[in-house]
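Presented below, as structure tokens, is a lone chain in the form predicted alone.
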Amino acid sequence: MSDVFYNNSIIQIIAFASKRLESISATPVLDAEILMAHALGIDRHKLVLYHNTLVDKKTLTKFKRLLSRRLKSEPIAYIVGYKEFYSLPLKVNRHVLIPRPETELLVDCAIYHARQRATILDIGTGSGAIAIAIKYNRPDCSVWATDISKDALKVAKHNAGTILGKHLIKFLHSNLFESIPTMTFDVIVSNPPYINPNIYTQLQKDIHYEPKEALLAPDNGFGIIKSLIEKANNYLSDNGTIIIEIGEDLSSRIQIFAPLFNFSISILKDYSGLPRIAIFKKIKNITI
């Protein structure tokens, strides 16, 4: 790193770092502020109190190390070790997908569709973001969460214990429904892998740091969602709902496929106007 960082104030160092980050980040100033706050061990909003303070050598060395990682396109969340989701601070590492703001819409839908004291299943929980946010906001509900990755479940259990307290969510090591006991759920939610492997190399470099198994799905991204739809009826209560985050290119396939398994389907758009959340409701059989 250049000596330009030495003997400068926090605000000057952030400005220098932001300039370097412009080539790899859409939010260079925010990134630089988050890294500086992390190096100082303070909340980002407190930086304004120390703008003109000179940075000591130890802190500067730590900041430069963090900045070096970000300049290699490593996601900010992995560098600082946490990500805020639904106003909750979640530990994250390379074993789990980084929670995205658009996934908060899935939580909104789950909270809305869950009746009082509902039983809810989160498939592919990763960091536990969805399950924890639901339980935090709907403590009346019984929440189960699964993941195929044991390493991911360790992160999810840590987050649940820190935010909610131990044993308030039932975690299971499972590939989709494989290890789920014989029971039904009122709401099943999932943010499954849905990226087409054929476009993986075209994705932003920072996404390549995240676990492939949490991103990519066969059949042009439809494979995991297809399995969820095919098997969900065995685990869904009569008035149950399935809520799945989807890729914007999968909307038409889902609308064709869902009725084959006795589901009506609604597609909600995210805040960018893209198809993002698929809501499946069982079609009631009418007897005459």
Contents of the next structure:
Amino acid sequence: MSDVFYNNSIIQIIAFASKRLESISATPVLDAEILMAHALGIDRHKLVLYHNTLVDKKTLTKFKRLLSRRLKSEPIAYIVGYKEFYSLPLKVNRHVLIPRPETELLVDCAIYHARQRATILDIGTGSGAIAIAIKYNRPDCSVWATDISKDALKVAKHNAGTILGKHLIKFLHSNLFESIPTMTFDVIVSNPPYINPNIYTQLQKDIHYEPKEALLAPDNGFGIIKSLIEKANNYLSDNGTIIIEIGEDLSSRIQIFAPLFNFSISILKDYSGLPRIAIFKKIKNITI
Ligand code: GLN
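Given the form predicted alone, corresponding form predicted together with glutamine (GLN):
Next comes the full complex, and the chain you just saw is listed first.
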């Protein structure tokens, strides 16, 4: 990288860097600011205080290293090792999916549907984002969380420990429900893999840094949601609710599938207006 950055103020370096980032990012200025703040070891909001300051050599080298990673489309969250979700600071690395803003809607639904002291299960917790956000806002509930990846569970346990304190969430290494003891939950939540593997190569470059096993599902993206619904019945209390994040292309298949397993279904749209959260409730058979 040529040294247009050398002997320049922070504001100028951010301007140069964001120009370069324009080709790979929809938010080049924000990205450059986050990387600069990270290199300086300060909060991004404090950057304004240093706009006209010159950058020392060590910080500049660090910034350039971060910038070159971002220029290869590595997501900002992995570069800085952190992502905010539901106003909580989560550690993330390449073993876990980066929590998305639309998944906050799933947390809203879980908090709304859970009765007092409900038992809640998060399947495929990844960074722990959903389980931790629920427990943080509903300490009355007991929260369980699983993941098939031991590396992901390490991240989730770390996040639970720093945000909530130890042992507040029960973590289990499990493929879907496989290692869950015989018991029932009032709310089962999941943001499972739901991307159609056939479109994987067409996805944004950033997404290719994320764990494939957290993104892709067989049967055009429906495979894992399907087995979740099939198996969830045995673990759901009578008045229980299943809340699942879905791909926008799966909405009609889910509406056809749910009644076959005796579930009524409602689907909520995300902030972009796309079907995103599927809510399943057991249909009660009324006998007179
Ligand atoms: N919403 C994510 C994306 O579109 C996918 C998350 C998932 O598969 N659960 O990148």
